[in-house]
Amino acid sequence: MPNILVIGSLNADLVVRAPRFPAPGETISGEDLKIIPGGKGANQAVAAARQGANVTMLGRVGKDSFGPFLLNSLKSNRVDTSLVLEDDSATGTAIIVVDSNGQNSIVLSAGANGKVSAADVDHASFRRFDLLLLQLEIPTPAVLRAAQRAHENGLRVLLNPAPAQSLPDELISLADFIIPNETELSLLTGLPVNDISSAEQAAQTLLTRGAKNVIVTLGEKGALVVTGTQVTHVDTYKVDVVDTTAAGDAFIGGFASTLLRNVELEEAVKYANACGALATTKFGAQPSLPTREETEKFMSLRGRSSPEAISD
């Protein structure tokens, strides 16, 4: 069974559905508030675990009521939480508004996530893992140190540069796979990204900075794989969208778990697209993340079987 280490954020998502996003200074009515376990790190850990991977999470939560809530969610999804530390800061939170089209607007409060440090990373052993998943909801020095430790121990590194920010070339070159969406790719490279052609051009700039493989998630347009030897557009699946929250995390969890079963890159992306599409059909972050059984059934019903190498 693949061993994946996720170093990243754990958030309590405070979610409200509304007919639309409010304009500046405007108050609108929404539905009842829901508190849902989230955070890009925790979401990706759960996404990979539900796809059959053996996953360990490293991060921080606060000593408030949200901390145990998030840890219990991870444990119930068979994610090892032994490397999650308790911090005096408040647990990280995300305030999320979801409109009638399923699109979301998110404001993060880092809380304990902002205290994850390079020292936390150095206290962990990397020897029993095969793949490291990273995002940017924890401080960049901790992310960079994690990538360095992974490189030293022979782990492949998957970096989701979200929320997008300027990154050192060393971190870009240490990542075996960089997976941004269109907005993140644009902010990361300083180039406009509004279609497949512009996404390819921006991804190529990351290759010149040392990136090995760039996979751009394009929402309803699928994903674009850009490497030193290929550029491939991979279609996704049409579904009725309920909530796009955590769709990218579902994609990454599906991609990571499939990649470690020695599936070809394009096939792994096809499978990840199915995971991302399925996540948009349910409300919330972690509750929307599909299992391996659900994903394989979905692909079969859509006339595209999952890769043979996925079967045990």
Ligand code: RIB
Given for the second form:
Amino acid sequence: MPNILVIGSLNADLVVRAPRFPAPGETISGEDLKIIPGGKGANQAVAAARQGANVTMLGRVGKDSFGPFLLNSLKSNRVDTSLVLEDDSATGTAIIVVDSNGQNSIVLSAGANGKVSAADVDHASFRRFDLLLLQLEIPTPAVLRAAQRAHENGLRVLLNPAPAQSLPDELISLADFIIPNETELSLLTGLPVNDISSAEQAAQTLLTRGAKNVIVTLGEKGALVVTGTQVTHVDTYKVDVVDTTAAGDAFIGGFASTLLRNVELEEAVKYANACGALATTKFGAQPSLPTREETEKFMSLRGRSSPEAISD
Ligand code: RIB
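Structure of the form predicted together with this ligand, given the form predicted on its own:
The complete assembly is shown below, putting the previous chain first.
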């Protein structure tokens, strides 16, 4: 079974469902508050573990009650938490509003996530892992150091550049796969990204900056794979959307675990699309992440159509 190391954030998601997002200065009423385990790092760890991978998480939580709450969610999903450190800061939180269309709006308070350092990364042994999953809810120096150490130790690196921000070229060239959504790709490249053609152009500029493979997640339009030798659009599945929170994390966990089972790239993206689509059908971050059994069943019910090649 593949061994995945996730270095990233753990958040308690404080979620309220509301009919719509409030305008600036406006107060509106929503439903009851739900406290749900989240954080892009922890979500991706759980997503990969539910797909059958062996996963270890490195990060930081506070000494408050959210810390054990988040660790318990990881442990109950078979994620090894021995590299999660305790910090004097508060545990990371995300204030989330979900509207009636299932779209979300998120404000992060980094807390302990902001204390993850390059020294934390240096204290961990990378030798037993096959793949490293990285996002951007911890400081960039820690992310960069993790990518460098993964490279030195022969791990494959998947970088999810979320939340959107610009990045040094060194980090871009250390990643085997960069997986942004349209907003993140636009911010990374400074180019407008609003359809498949503009996504391809922006992804190509990342290749010129040293990226090896770029997979742009396009929501209901599926995903676009751009490598040095191919551009392939992979359709996704239509579902009734309840909440899009963590759909990207489900995609990445599904993609990482499938890639390590030596599945062809387009087939791994098709599988990841199914994971992302399934996650949107349930409310909340970690509770929405599908298992391998659920994903296989969904795909066999819906049919596995072949990916559509744009050019080779
Ligand atoms: O990707 C979804 C996650 O983003 C949420 O769980 C929230 O914690 C934010 O980090």
